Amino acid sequence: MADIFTDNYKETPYWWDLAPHETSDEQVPPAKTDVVIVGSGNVGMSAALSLSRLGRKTVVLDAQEIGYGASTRNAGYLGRGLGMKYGALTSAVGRQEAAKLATVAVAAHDYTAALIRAEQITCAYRDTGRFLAAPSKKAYDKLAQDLDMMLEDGVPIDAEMIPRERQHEEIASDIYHGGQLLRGNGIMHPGLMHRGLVDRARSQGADVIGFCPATAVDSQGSGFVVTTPRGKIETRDVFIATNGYTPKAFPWQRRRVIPASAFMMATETLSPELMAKVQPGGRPLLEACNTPLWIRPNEDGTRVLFGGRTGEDLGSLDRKAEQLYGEMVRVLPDLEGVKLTHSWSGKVAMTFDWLPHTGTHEGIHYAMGWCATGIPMGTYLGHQTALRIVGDPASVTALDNRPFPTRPFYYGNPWFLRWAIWWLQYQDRTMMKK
């Protein structure tokens, strides 16, 4: 392959350039406080914030530079969706539970959205709607049978299908057979989105710390004691909010999520040109199917952003910007002879059911899980968990204290991983040929 990497190649998130993360933290957390937040990402800035305004001192704690993990790693997506497609969750559930699951997600989104207004968060969010795009009819029926559906079950969604004629509508490629279009997603720079986040936490008081693991919580009283390399902390509460990034000390949440690499990459600045003929609509595109890509323009609409590959063990950063660039290349031929700029992972967190979970589990709260919809469900259900710890009815949703399943001989490291993302990949291939 010819040399793709600009000069000033990067392996390290796009997002970064205008949201740099804080290099050093040598803050000594208070020897008392209400709640401990582990995680500083979405989900715990999100409590924290909330409940820093409801009166809780509140401390945030993170192993690694504040906003290490997804947060600032991933799509930028701000769906309505749940990470199971509709038709496959009310196999699991049956459709009276399937359409309260939606309706959560629906409301993860409306929430942040209203969050970032009203917070006047600077990170270009635009409510663009999204692409689903169909890689076979079979995939394009599925769609639509699901958006019937939903709409029977009173799934408040605002959709609708783009036959494959007019699929050119939304991106500059042939290999799809239409799609599926969802009014009410948007995309913005989650860089900046989890910057306003901290900002606003610790504008109202709450302590955000880097480089500053909890190494163990153990129960004291009616509360906790959590043990950091920098001194210990009492606290009434503790919220685990680590998602794919859940260390040894917390072996049940960790027995619980499957972590798993993603991978992005971002092109050089294009013409508008080109990127009014790749993408039209200037709406972020995902393909309908088990392992997707994703491609969308980026905050200011001069680069495509492309990702994908999630889960496969492809070698070094350089390496895996290599085979993305193939699969760019091939759904979308007029980028052929564009550099990359950037390239970079991070780890989403799946679950056994393909749900998000929220609850308590030996007094301990946490929110984890996102499936890929951790900016919306994140955001919210960390409001949702502070809403909980101050005792507020208004914090039960239909993903409250549901059965978080594990496996035997589970305990963090997806040794299986390899074999389910062939079979995943196996059941889109099917998929493909029909």
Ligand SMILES: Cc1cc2nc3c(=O)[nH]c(=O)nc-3n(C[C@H](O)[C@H](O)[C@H](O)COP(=O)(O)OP(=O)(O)OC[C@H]3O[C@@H](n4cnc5c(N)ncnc54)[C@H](O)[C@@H]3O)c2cc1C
The other form holds:
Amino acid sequence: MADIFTDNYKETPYWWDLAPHETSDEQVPPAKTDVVIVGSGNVGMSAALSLSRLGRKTVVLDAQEIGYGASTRNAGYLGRGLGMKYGALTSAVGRQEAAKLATVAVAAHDYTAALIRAEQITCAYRDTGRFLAAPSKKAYDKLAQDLDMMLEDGVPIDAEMIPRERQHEEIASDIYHGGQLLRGNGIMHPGLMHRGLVDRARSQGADVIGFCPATAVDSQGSGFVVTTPRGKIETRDVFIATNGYTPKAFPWQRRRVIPASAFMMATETLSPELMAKVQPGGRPLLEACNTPLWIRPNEDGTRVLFGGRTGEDLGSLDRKAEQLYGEMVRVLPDLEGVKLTHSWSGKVAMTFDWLPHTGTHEGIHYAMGWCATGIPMGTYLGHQTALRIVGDPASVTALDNRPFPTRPFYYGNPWFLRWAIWWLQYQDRTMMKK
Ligand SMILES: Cc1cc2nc3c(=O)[nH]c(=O)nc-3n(C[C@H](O)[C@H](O)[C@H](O)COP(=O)(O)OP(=O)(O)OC[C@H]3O[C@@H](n4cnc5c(N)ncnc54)[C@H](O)[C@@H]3O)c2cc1C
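Now that you have shown the form predicted alone, what about the form predicted together with the named molecule?
The complete assembly is shown below, putting the previous chain first.
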């Protein structure tokens, strides 16, 4: 393959250029607090902001630098849906329950968009809508069928089917069979969004401490003791918000989430003409299939960001970038010859029932398993967890304390992922032929 990398190509997230991480932290955590949050992603930070506002002394710990996890590595899609397609959800839980769960996802979007505005978080957030691209005629029909069913069930969703003849309004590609334009979806710069949450939480008094892992949580009296390499913290409540990075110290949660790497890359700066041709509406694209690709313009519309191949072996990042590059020019032939400046990966967490989970186990709060919808769902359910901690009945959503399944002999190392992904890709390939 011709050289696809610029001279300054990096294997760190594109977002970190504008929102670099704090690279050291020696702060000693306080000996006593009201709440310890483990994990400084959007979920932990959203909860910390709300708890601090509600007058709770809050400490957020991260094992690595603050924001090390997926919250600063993602694609920045602020959606209003669950990871599972509506048709599959209705088969799994029935239509009434499916409508309730889908409505939580809409509330999650609305809460997060309102939070960005209310907190004046400068993260290039734009309400663009999203194009769900159908890789086959069958996928197109399924999208239309799911939309009808959601509207019938009263799910507050605003969408329109875009037939194949019109898809060039969305994407300079002939490989799709049309798709669905989902309104009320946005995109933003995830690094700046996360930094905004950290700044707001700190300004409300939260301690946010990096390079300080929680290595154990033990109950003591009516509360807990959290052990870290920099001392123990006595606390009334603990909230585990570690998602795809859940460590062995939390075996109950770790057995219930399936970490999977997701990959992204950024092109060099492209001409305004090429950008306008590739995604004329500036709307992010997500393929409507099991193992989707996603494509969006960056925050100022000067580059294409491209992602996919979730759950595949990591291998080396430059090898993965070469594979994704092949996918990119298959979808967007106009990008043949452009070079890449960044490629990176991060860990999402899937679950055995494809639903996010939040609740309390042995007195410890958790919210995780976002199935790649953690920006809206996690930010919202982080806030809802804060409400639960302070005993506010408004904390309850249809996702609370649902049975959180695991499997025998699964302890957090997803040895089966390779075959599961192969099976999902196989289903996608056979669907594409129809
Ligand atoms: C490439 C990619 C693209 C994505 N695109 C999107 C998208 O467009 N839209 C969307 O909604 N979602 C997307 N996601 C998923 C989304 O980013 C995640 O669901 C979300 O960020 C999870 O947030 P979180 O706070 O739960 O976890 P994370 O942000 O992953 O944070 C977990 C943190 O826990 C810390 N931790 C682990 N162990 C310990 C310990 N013992 N002590 C202290 N801290 C610990 C980790 O260091 C980590 O920083 C994407 C993910 C990736 C990787």
